[in-house]
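Heads up, the chain below is alone and in the form predicted on its own; it's given as structure tokens.
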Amino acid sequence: MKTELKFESLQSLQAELLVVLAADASTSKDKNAAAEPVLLTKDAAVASADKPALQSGEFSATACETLLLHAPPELKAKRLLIVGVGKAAKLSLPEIRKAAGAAVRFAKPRKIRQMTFVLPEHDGLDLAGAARAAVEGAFVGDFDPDTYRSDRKDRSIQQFTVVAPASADKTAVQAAFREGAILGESQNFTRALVNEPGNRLTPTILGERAAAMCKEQGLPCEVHSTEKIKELKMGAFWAVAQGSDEPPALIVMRYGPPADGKAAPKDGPVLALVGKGITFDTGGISIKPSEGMEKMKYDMAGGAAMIGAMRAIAQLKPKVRVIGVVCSAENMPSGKAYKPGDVAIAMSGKAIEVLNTDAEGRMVLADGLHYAQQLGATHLIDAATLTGACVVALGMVNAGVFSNDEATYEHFQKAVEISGERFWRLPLEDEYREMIVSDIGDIKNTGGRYGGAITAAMFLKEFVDETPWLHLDIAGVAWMEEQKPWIAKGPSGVAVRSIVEWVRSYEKE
């Protein structure tokens, strides 16, 4: 999808589809009170064209509600689409992001390939932030998962144009618009990886895809396999990988600021992005129920998020050093597979008692987190579709976030305010560690039924020592179980935007 930013009047603008946002200006708390839809633009020609429709009572401006007008008077646009964003008093950038996605998804099945999105004008609204949110939302809305349908028709939007008011700060809006395009494309890059079936995205192929991306973006990349994993004594990672005929992949990506005289200081932070890359998870010997197992191709969503984040970082060029580490394997049952009761010796030297082979994500991350520190990381963030317990706790609305360091978590909070993604912090109190103490080794790889997301995080905490660290459990939100007006059913690409903003937050340190 090509994107373009313009600063001009809407009256003379030619467009296949002109998209304008509307909000409900009513302040009554009575749910039965009539809505008062108002356009979020000061353009007189658009206001004149929309006035009859808004006064008809047919449109309430609820979030992602749409109203299409053909051949609107006083405009050169062929069609005018009004998209609701809910209450005017609660207008936010996430609602603008969703509205842009909803507009794109409205246009796609109607064979509209070019559309123009009008940035909303509202008191206190950051126009630059709105430009970024709009283009991010457009990319998210344009993705569909039907890659392998033999009758697939390309309905993608070919041209998405954003129009900003002439009075806007052009430099700020242009910069934000560019960032939004980079992040939207990188989120969709991640979604495309997660969408691939396990037979078409093995660990080896994931490594090849990561290496190709790095080559395209000018990033150094190394992809190792069995020999290197054994050489590094990654016993936890290898325990999971050994059950499959498909060899594992240890993917290492590196980013250093360009040598422009403003590069990050040599003694500055080195941020490591560590991802779980289980390209298919059967559960191993502790095999999963067959119902729904096909979705376990998504168990590499954390690793894919890190690859997508590195893609965006390469283009945004923050003044901070970054390392990406993805531990990729299949978790399969076989005569070679690790078993309940086994003891694996992690790269750090800790002895892990295996109680459940389906708790494999924390095994590969244990070695990935330790290895990232060996590579020089001073701060760590990991992402993984780690536990069903997190889904039980938070549903499919928020992802879980854990941290051992308040300053690091504050950086992440600020990142989420920009990204618009939803995370909820869960505790990491010392009492939970007692639940993973092993009788035969140092720790066991599951703490039982209760507090499963927390005990999984406590397990990972064993491998970060005192290094500032964040753990993102994205199991409930990495896959959309149903289609929404702004996003297709399937992979969401969650965490890419938040991880990138977290990295960028360290530029001044």
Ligand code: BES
Contents of the next structure:
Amino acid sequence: MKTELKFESLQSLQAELLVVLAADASTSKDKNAAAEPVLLTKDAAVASADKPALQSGEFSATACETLLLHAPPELKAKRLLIVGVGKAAKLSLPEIRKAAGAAVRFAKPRKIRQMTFVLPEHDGLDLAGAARAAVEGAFVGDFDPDTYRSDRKDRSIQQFTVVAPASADKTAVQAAFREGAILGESQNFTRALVNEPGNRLTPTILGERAAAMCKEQGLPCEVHSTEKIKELKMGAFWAVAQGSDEPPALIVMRYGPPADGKAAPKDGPVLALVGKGITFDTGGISIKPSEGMEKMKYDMAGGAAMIGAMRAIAQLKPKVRVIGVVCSAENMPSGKAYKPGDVAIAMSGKAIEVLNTDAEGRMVLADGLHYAQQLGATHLIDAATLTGACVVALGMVNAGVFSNDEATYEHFQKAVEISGERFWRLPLEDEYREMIVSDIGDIKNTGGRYGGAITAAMFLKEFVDETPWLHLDIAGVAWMEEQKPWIAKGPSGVAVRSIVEWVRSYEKE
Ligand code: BES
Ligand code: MN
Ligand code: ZN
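Please give the other form, namely the form predicted in complex with the ligand, since only the form predicted on its own has been shown so far.
After this comes the whole thing, all chains and molecules, with the earlier chain placed first.
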């Protein structure tokens, strides 16, 4: 999808599809009260073309509601699409992101390949933020997961143009627009990885994809396998990897700001992004029920989010150092597989009693988190489809977030305000540690039935010591079980935007 930003009046604009947003200006709380749809543009030509449709009562401007007009009078555009954003009083950037996605998903099946999105104007709305949200939303809407359909028709949008009012702050809108394109594209890069089935995305192939991305973006990247994992004494990572015929991959990506004199100070923070990259999780010897097991191809979504985030970081060039570490393996039952009762010695030296081989994500992350600190990380963030318990707790709306440090959590909170993604903090109190104390070794890899998302996080905490750390449990939100008007069913690419914003927040310090 090519993107373009214009500052023009709409009357003379040529377009296959011109998209304008409309909000419901009614303030009545009564659900039966009539909606008052108002256009979010001051452009007179568009307003007059839309007037009869808006007055017809057919359109209430609810979120993602659409109304299409052909050959709109007074305009050069072939079609005009009005997209609702809900109540005007509650208008914020997530609605705009969704509306842009919904417009794209409206156009795709209708074989419309070019569209022009009119930036909404509304009191108190940040125009630059809206530009960014619109492009992000358009990329999100443009993704479809039908990669392997033999009669697949590529219906992706070829040209997505955003038009801003001539009075806008051009520099701010341009910068935000560019950021939106980088983030949207990187999110889709992650989604494409997550979408790949286990047979087509082994740890080795994930390593190759990461290396290819790094080469393209000019980032140094190393992909190690069995030998190095054993040499580093990553006993927890290896415990999982040993059960598969597919060799594991330890992916290390680096970003250091360009040496242009304005580079990050040598003593500035080093942020490490650590991802769970289980390309398929059968559960191992503690095998999962066959129903729904196919979904476990997305058990590398945390790792893929880190690779996508590194891609965006390479392009946005924040003045802060970043390391990406992805621990990738297949969790398989076999004659070589680790077993319940086994004791694995992690790279940190801690002895882990394996109670359940299906709790493999925390095993690989234990060594990934320790290694990242050895590489010099001062701050850690990990992302993982870690626990079903997190899905039970938060459903498929919020991802879980945990942190051992208030300042680091505040950085993340601010990042989430910008990204528009949804996270809910869960606790990490010392009392929970008792649930994972082992009789034979230091800790057990499961903490029993209750508080499963928390005991998994407590397990990870054992490997981060005092380093400020964030843990994102994205099990419930990495895969959309149903399509929405603005996004297809399938991989969501969640966490990429928040992680990138979190990284950028350290540049401002
Ligand atoms: N990959 C799963 C978690 C998961 C569940 C991801 C649902 C996405 C959707 C993880 O490796 C796992 O199996 N966790 C176990 C842990 C248990 C054995 C302590 C779980 O949640 O059941
Ligand atoms: Mn598992
Ligand atoms: Zn897993």
